[in-house]
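Quick heads-up: it's one chain on its own, the form predicted alone, in structure tokens.
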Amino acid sequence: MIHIDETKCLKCKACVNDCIVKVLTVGDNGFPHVRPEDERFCLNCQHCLAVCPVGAVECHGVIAEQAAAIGPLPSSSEMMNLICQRRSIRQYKQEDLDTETMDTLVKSLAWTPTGCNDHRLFFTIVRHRKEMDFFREKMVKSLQFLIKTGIMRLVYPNFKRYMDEIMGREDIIFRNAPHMVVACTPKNAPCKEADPWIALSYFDLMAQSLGVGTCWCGFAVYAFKWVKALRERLGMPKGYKVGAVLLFGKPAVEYKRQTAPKPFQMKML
């Protein structure tokens, strides 16, 4: 599980001090070690691997040489621009993202933080806009069915404002986006409500840095609950549920300036 290369170890205890669950302790010989009875408590967060100054720690089969060195970060002003200039995109170019951009976005999901480092999140990524047509078609038919049967009045009383669009077969849910990422989580996950939203928030910011537009799609979360065919298409493992949905693709609109929102209420202590 965790192995210490004693030929490299400086006995600095950096790994021991940074172990949040305290499974790493200092042995009688001064080297860090994990007692067999404590192994099951390891979260595999790899902090011990990351903090070791000489790369003496192997964690769950991962050695220092397999982990990238610390790289440059965007400046605070660059991050502020990214946050302030981020817009919800509802106008997309009808073309797929290039493979490199898509692969970069997908790769970034591996670093998603989760409660208790519970790495059981499941993602469905729609890589091709033609696949999105399946979701669009099923959604339109389902919405029309709910309206005709009167069920829509019960699940969404304000549906009439979208009546013409729905009956005209407009894609009011997925906004003609060419791509979508759906974050699903086990129903017994310790932070099942928060983890999907956190994951796609990271994905969202990464997308902005690549010039990819995004839009949070809360309606789709409910749509997957209502429509079995949509849910089955995701290929979720048994015992999972949809937690968050993010649409994305090349924007067909360009904003010329930031907005000027009013600050939220807050109290400084």
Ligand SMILES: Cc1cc2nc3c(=O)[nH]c(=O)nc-3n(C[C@H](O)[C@H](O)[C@H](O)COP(=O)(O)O)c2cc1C
Second form
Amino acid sequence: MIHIDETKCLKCKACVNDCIVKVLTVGDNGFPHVRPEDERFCLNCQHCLAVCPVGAVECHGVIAEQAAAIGPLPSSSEMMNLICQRRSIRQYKQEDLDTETMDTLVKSLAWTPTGCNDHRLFFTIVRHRKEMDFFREKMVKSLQFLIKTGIMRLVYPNFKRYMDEIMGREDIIFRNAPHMVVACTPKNAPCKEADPWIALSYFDLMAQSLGVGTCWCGFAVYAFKWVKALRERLGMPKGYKVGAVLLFGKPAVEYKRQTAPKPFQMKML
Ligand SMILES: Cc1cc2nc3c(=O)[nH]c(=O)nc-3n(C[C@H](O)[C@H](O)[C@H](O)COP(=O)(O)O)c2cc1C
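Return one more block: the form predicted in complex with this ligand, after the form predicted alone shown previously.
Every chain and every other molecule in the complex is listed next, the one we just looked at coming first.
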């Protein structure tokens, strides 16, 4: 679980002070330790490992040498540009991302924060454009079925605006995106509503920093709920549900300037 290398430990208590669930305490000999009865409360957040100045902490089998050194951060003006220049992309080049970019994006998912550090999120990643065709075709058929049976009128009265596109088999839901990431969460996760959206918000910004276009697909969240065949293709474990969906791929559109949205309502205290 948590093991302290007493030959390295400085007894500085940095790990004890930063332990959110207070499982790390100072033992009689001055070294930090976890009482066996407290072990089950550990969140495995690895703060103890990250904060230790000498790398004396092993957390759930992970040692300091396995964690990267602290690197430079983007400047605040670079971050602001990323936030202001991130656009929803609905025009994509019809090609797959290169493997390196895809791997970087996939790797970044591991660092998403989750409520209680619940590490059970499940991601389905459509890595190849051809694989998206399954989702596109099933979606078009499902939309046409919903229209023919009159169900669409009940669930989405404004659908007539998109009638020509749906009947013409246009992909108005997945926007011809070459890739998609679906974040699924256990139905009993402490923060099941927030975790998937936060995970894909991080993915979103990471993607756009790499020049990869993204678009949230709120409609697909409902589609996965309603259409079993679509849901089954995701391969998520039993007891899970779809939380959030993000489309991505090489953009086929370039924006010449930022947008200028009105500030939201606020109350300053
Ligand atoms: C929760 C959520 C669901 C969304 N669902 C869709 C969607 O199903 N299809 C789509 O084209 N855009 C979708 N969007 C994108 C919004 O329309 C878009 O963020 C908004 O118009 C502002 O444009 P921008 O992202 O380029 O700043 C969604 C955005 C959010 C946050």
